[in-house]
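The form predicted on its own is given below as one chain in structure tokens.
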Amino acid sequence: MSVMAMRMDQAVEALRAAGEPTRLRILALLRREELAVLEICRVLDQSQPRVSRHLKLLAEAGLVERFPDGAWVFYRLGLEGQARELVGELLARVDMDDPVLARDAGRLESVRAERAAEAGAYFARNAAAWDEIRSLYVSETDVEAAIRAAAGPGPYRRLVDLGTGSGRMLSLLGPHAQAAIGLDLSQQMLNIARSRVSEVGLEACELRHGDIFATRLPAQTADLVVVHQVLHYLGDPAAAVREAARLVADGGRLLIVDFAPHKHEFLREQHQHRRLGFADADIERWLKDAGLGRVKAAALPPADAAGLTVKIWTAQRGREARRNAA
């Protein structure tokens, strides 16, 4: 559908609401990527009260998404209809090079970069015991289980590893691969998984410093494609779904193990953690748009319920996935 098939009231409607310039600037923040109601107030230096009535009449006219994520609450850009085209007809004609819009990408830069070296300070002081830090919420032995499971017997041609961490998935399914690369940002966490994969022998296995949302990595040519723990670190998880699904070849899975939703505040303010868990219909409806199919999920309950659910999603690409889609 078309934007010139919405109603006129529905068009003012979602034109006054744009036709501001906070709300633009807002706009122009949510196409980059969702962000909590704070970290729109640092970019625009503007108070939070302030912020929230711009947002609530955004998401009022259909132009802007408000999900709750335990204590935060973020905002998107409206998914999809007319008025997420309308949005991308207005911001397409909009100079990005604007000085108050170049001053607000700068800002959110330094917002990305405060959150990154939070997260990679969180990482070095942790490496050495990150996989003693993750058992404090799940059981080990069933996750691994139920990984391997969700993969697949092999072999793999390739397996590609994002976020590799400690390298605990590569020493899981690597010796089932007959290549294997891990990505990960953080060296320190790049030397514990060189020291992992040598201990369990893996010798066609390579370990990368590199982005989960620019791999540079070659599109469609591995049979297994891993995301573990790593989703709920990101600014931007649908991103990093879509790169992930890049790299599956025909007939390839990804495999992304993550929460279920949870409240546990703590990992935000502990272990800086953004989102606290994921709902089965986003990771259903990025993979799906990332061109995947075959879309399945498996849980993992806590012990107890002071746990966290671990949760298995995968995916397939090409005719197999379309076949059995169907």
Ligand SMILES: C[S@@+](CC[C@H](N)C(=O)[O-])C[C@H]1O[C@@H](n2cnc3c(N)ncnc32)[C@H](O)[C@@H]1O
Second form
Amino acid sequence: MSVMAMRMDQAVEALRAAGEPTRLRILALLRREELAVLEICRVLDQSQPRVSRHLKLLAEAGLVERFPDGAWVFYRLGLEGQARELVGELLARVDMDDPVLARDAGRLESVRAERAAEAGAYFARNAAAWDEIRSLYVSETDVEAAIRAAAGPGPYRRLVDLGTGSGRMLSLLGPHAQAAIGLDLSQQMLNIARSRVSEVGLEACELRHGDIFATRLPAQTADLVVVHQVLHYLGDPAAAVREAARLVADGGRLLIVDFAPHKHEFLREQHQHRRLGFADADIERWLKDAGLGRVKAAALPPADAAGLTVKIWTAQRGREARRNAA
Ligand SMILES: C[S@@+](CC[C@H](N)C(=O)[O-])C[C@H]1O[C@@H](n2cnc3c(N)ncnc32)[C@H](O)[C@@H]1O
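Having seen the form predicted on its own, can you show the form predicted in complex with the named molecule?
Everything in the complex follows now, all chains and molecules, and the chain you saw is the first one.
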């Protein structure tokens, strides 16, 4: 791989920014996933003003990128360019078993585990009422009609619904699929989905306990993969998109349904949302990085201005994408 040359002053600034223990620890953490400032403080066990000073320096040198999301501020590694390459090369040479970095990784695991436990408890508590909670936000009929349109006419040979929850997407799209799998981390949610799927009379439909980050489903075997209102709960949405994309067969489609960026902080406080919606540019980049093409975004604005805009991002793999692009 050819390495692009950096201007000397940029290289010095980048190396200065990275050349300090706390800042190197931050870079090593952000290589694992994007993190909110408070989470970085918890892992490093340092005060927010101190951590923010380090983050500012890293951002000024182009090594990390700051992105506000409602009242929270997240950081991730700089997206591209020479500074990104430099960080990659630098971290590849650092021993991740170093006791300080290993302790940080352990603390990050605890932060993740807490996050997952809180979300799991929320879904367990709300499993039965989930459909009702969902309908508070948006006009379900319009969203479902748009999802049907984005999914294409079918029939689908194999439908995979990741984070299936109460199985609504399975009952909507399953009748047009020869085989369907709904996967979810919450057993309570899966129980609701089981009853719903049998009420609808879906026969070739399997409900599986599993994690969207490691589905253990075979690569490139589904002609329709759906991730409906799941990404905003996740610590590493880009990794979930990668795993979802991995499942899409040649000619198949991935549908991601979530919110446009918004400011409803109560969803974070009361409903375990981690991200307050997603920008088109982020989702499109994740889809393209995951090898899918022909990305389209549709927006369904709310009935009243205070509501939430639902977005449907559709991407395709290979054959169909090439045909449509022609
Ligand atoms: C808001 S519900 C949406 C459910 C369904 N897609 C719908 O729209 O009705 C989010 C679902 O994602 C599931 N979930 C959260 N994190 C997950 C993970 N890491 N792997 C699989 N499912 C997950 C939750 O258990 C929950 O059922």
